[in-house]
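For reference, the chain that follows is the form predicted on its own, supplied as structure tokens.
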Amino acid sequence: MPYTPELKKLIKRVEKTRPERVERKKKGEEFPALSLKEREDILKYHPDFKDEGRSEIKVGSSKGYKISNEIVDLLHAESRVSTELLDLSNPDYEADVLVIGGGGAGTSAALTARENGAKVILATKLRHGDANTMMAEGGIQAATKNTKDSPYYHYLDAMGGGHFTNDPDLVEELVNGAPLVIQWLEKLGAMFSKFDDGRLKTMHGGGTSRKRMHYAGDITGAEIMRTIRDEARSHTDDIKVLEFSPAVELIINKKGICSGAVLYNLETEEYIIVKAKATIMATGGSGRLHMQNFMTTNHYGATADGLIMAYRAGVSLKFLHTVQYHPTGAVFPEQSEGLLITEKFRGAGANIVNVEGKQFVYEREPRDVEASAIIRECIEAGKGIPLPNGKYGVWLDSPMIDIIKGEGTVRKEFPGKWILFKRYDIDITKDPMLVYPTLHYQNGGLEINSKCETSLPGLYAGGEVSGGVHGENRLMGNSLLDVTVFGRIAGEAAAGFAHNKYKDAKLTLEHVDKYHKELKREGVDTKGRVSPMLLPDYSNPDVRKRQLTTQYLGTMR
């Protein structure tokens, strides 16, 4: 759907102010950044600061912790499996290391576990590579240039972006591992954008003090996922991939060691037992829970499964009270609603402007601050752009980029978005895009240390399912870095545990029964709720009301 005549009329206001804004940009004159006090004040508009969006967990190791209602509902639910029906004595598969999750963290972990001599099973909910990593666009941060940058500055930026709440040990691992990860990815065949002389191109992201974001056009995540997925699939003797097979419960043996998981085959509806000497949780985030009814950039399977399974097994949660809303999600046309519009557009010079065509915020504030400023402009200031569906957005003035950097830059640097909007008869080299904050990233998750160990022996975690490295707010380019750095650490550590520390014993699901008893003891009403969710339900509510049969009756459900 192209822009309506009403929106076309409003674009004229953007075009009227654009020459002056471009001129300022060319002179290096930026819209004033907010002071720390001003940032603190504006964050009250962020969804994380709404008390009605959170509730307390009533059971488990993080009892009393207030997090999103949608995740608490899943923690306050019963398991999908009846433990007495499962026979754990005869596993369907055995491996040194079981990796749960087929995205960037899981695949990096599988590769490194293999490099350290482990036989690996990688179980994934959908196809191998269907994950948020594949959908990441902007880039990956790493201090690879010796002249004006170093891991020291990267560390300070990451800590500042997280409001200095981050786990410093995890941040240290992240920034020191970054240059090595870029080297590793290039060696495997990843094609980052480069100058003609072979030097890697880098640019700024929000909250960064140096240009250290490496990218591959606007499909950086897809390029990284393509590279590591192809590598993993070339080692069929050592890495077995089980697709459409999400995990539904962890298995713990009688010696208290995590020893694999129960999988559910989405095609045959069978339960599968995988016994492993070490297990890596890499299930990603929870955007498809649509906290506070926000649209999301996340892939279809991002439903917090890993959080639920590990929490039932006794692993604590950390920083899960914060959720990242990316400032610029597409909000028009409706077919693309929620789609990520990479921060790289703002890094390349595009302003964010209101209905009057005026800039109201520095475009490279940290993401939580930027998102709050947009929400305030639309809701309190009343200067959002009204959309045909009754919602509001602001303009992201992408045509500025070609004017500043030369004609053809948008098509060359943002080919994915240019093609997408062209399908709707919108040329983003000529007209701005309409954006609004969209649910993007789970800042917190399972508590880990710098070796990716959880409190459960034999269970490791890496990537978005874990919490601590980003504190209360992640900077752009640190998520693709997180999945690769900590995925690799988890793979190496898990292989070491499998070879040197694992102790065999009878497999059990006693922790699931114990969790159910605690729910009952605390008076939690679980009626109608089971978890992990596995897949979101977007079916018509009116139709659902009339679907009364949930189990087999005769030969049909």
Ligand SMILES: Cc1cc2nc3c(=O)[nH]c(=O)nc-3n(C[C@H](O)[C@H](O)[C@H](O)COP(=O)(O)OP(=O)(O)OC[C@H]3O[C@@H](n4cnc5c(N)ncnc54)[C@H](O)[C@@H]3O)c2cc1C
The other form holds:
Amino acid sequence: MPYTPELKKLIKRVEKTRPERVERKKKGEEFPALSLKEREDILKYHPDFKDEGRSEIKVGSSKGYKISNEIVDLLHAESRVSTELLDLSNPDYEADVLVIGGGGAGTSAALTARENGAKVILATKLRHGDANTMMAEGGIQAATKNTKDSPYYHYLDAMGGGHFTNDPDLVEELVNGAPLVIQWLEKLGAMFSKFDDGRLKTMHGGGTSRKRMHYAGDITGAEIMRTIRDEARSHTDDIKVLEFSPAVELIINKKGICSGAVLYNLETEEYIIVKAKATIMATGGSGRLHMQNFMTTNHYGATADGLIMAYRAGVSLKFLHTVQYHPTGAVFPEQSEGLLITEKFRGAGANIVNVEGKQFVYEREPRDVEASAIIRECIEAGKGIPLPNGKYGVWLDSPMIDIIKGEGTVRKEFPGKWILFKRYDIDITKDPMLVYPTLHYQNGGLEINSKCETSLPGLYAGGEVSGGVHGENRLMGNSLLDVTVFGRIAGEAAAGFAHNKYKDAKLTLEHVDKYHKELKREGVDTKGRVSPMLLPDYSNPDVRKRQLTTQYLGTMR
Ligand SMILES: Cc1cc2nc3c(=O)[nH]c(=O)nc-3n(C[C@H](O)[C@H](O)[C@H](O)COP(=O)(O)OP(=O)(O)OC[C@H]3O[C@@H](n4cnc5c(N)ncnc54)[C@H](O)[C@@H]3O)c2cc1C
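For comparison with the form predicted on its own, would you give the structure of this protein in the form predicted in complex with the ligand?
Let's see the whole complex now, leading with the same chain.
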């Protein structure tokens, strides 16, 4: 759907103020950034600060912790499996290392576990690569340039972005591992954007003091995922991939070691037992839970499964009280709602402006601050752009980019978005885009140390399912980095555990029974819910009433 006549009229206001804003940019004059105090003040508009959005966990190792209602509901739910009916004595598969999740973290982990001599099974919910990693656009941060940048500055930026709450040991691993990961990816064949002389191109991201974001056009995640998936799939002797086979419960042996998982085959509806000497949780995030009814950028399988399984098995949660809302999700046309408009647009010079065509915030504030400023502008200041569906948005002035950086820049640097909007008859080199914050990233997750160990022996975690490295707020480009750096660490550590520390014993699901008992003891009403969710449910209540299941159990029987 192209812009309506009303919206076209409002675009005139943006066009009127654009020459002056472009002039300022060209002179290097930026809209004043907020002070630390102003940032703190504005954060009260962030959804994380809405008390009604959170509730307390009543059971388990993080009992008393207040996190999003939607995750708490899944923790206050029963297992999908009936523990007395499952026979664990005759596993369907055995491996040194079981990797759960086929995104960036899981695939990096599988490759590194193999490099360290492990036979690996990678089990994933949908197809290998159906993951948030595949959808990442803007880039991956790494201090690869010797001039003006170093892991030291990267460390300071990451800590500042996380409001200095980040786990320093994890951040140290992240920034020191970054240049090596870029080298590793290039060696495997990833094609990052480069200058004609072969130097890697880099850009700024929100909250960064140096240009260190490497990218492949606006399809960086797809390029990374393509590369590592191809590599993993070429080692068929050592890495077996089970697609459409989500894990539904971890298995713990009588010696207290995580020893694999129960999988559920989505096609045949069979349960599959995988016995492994070490297990890596790499199931990504939870954006498809649509916290506080926000639209989301996330892929279909991002339903917090790994959090639920590992929590039942005793692993604590960290930093889950914060959720990242990306400041710029598409809000028009409606078909593209929630879709990420990468921060790289703002890095390339596009301002954020209100209904009057006025800039109201520096466009490269950290994400939580930027999102809060947009929400305030629309809700409190009443200066959002009214949309045909009754919602509001603000303008992202993309035409500034070609004016500042030369004609053709948008088409070259943002081919994915240019093509997408062209289909709706919107030319983003001529007209601005309408945006609003969209649910994007799970800042926190399972508690890990710098070896990706969890508190459960034999269970490792890496990527978006884990919490700590980004503290309360992740900076752009640090997640693709997190999943490759920590995916690799987890792979190596798990292979080491499988070879040197694993002790064989009878497989059990006793932790699941124990968890059920605790739910009962604490008087938690599970309301018939089961978890993990596996797939989100968009059917309406009338349809649900007419479904054949005798009891409605979420998306699956
Ligand atoms: C649109 C978008 C753009 C982004 N852009 C950037 C960017 O430019 N730079 C950046 O650094 N970060 C970016 N991010 C964030 C980053 O891409 C993700 O945080 C990161 O890729 C997560 O990787 P992961 O391997 O932890 O999870 P994922 O890549 O999501 O992979 C998780 C995998 O686990 C599978 N899974 C889930 N549950 C189960 C289960 N029960 N059993 C088995 N498998 C399961 C999923 O299906 C999926 O395959 C972006 C995210 C999105 C959504």
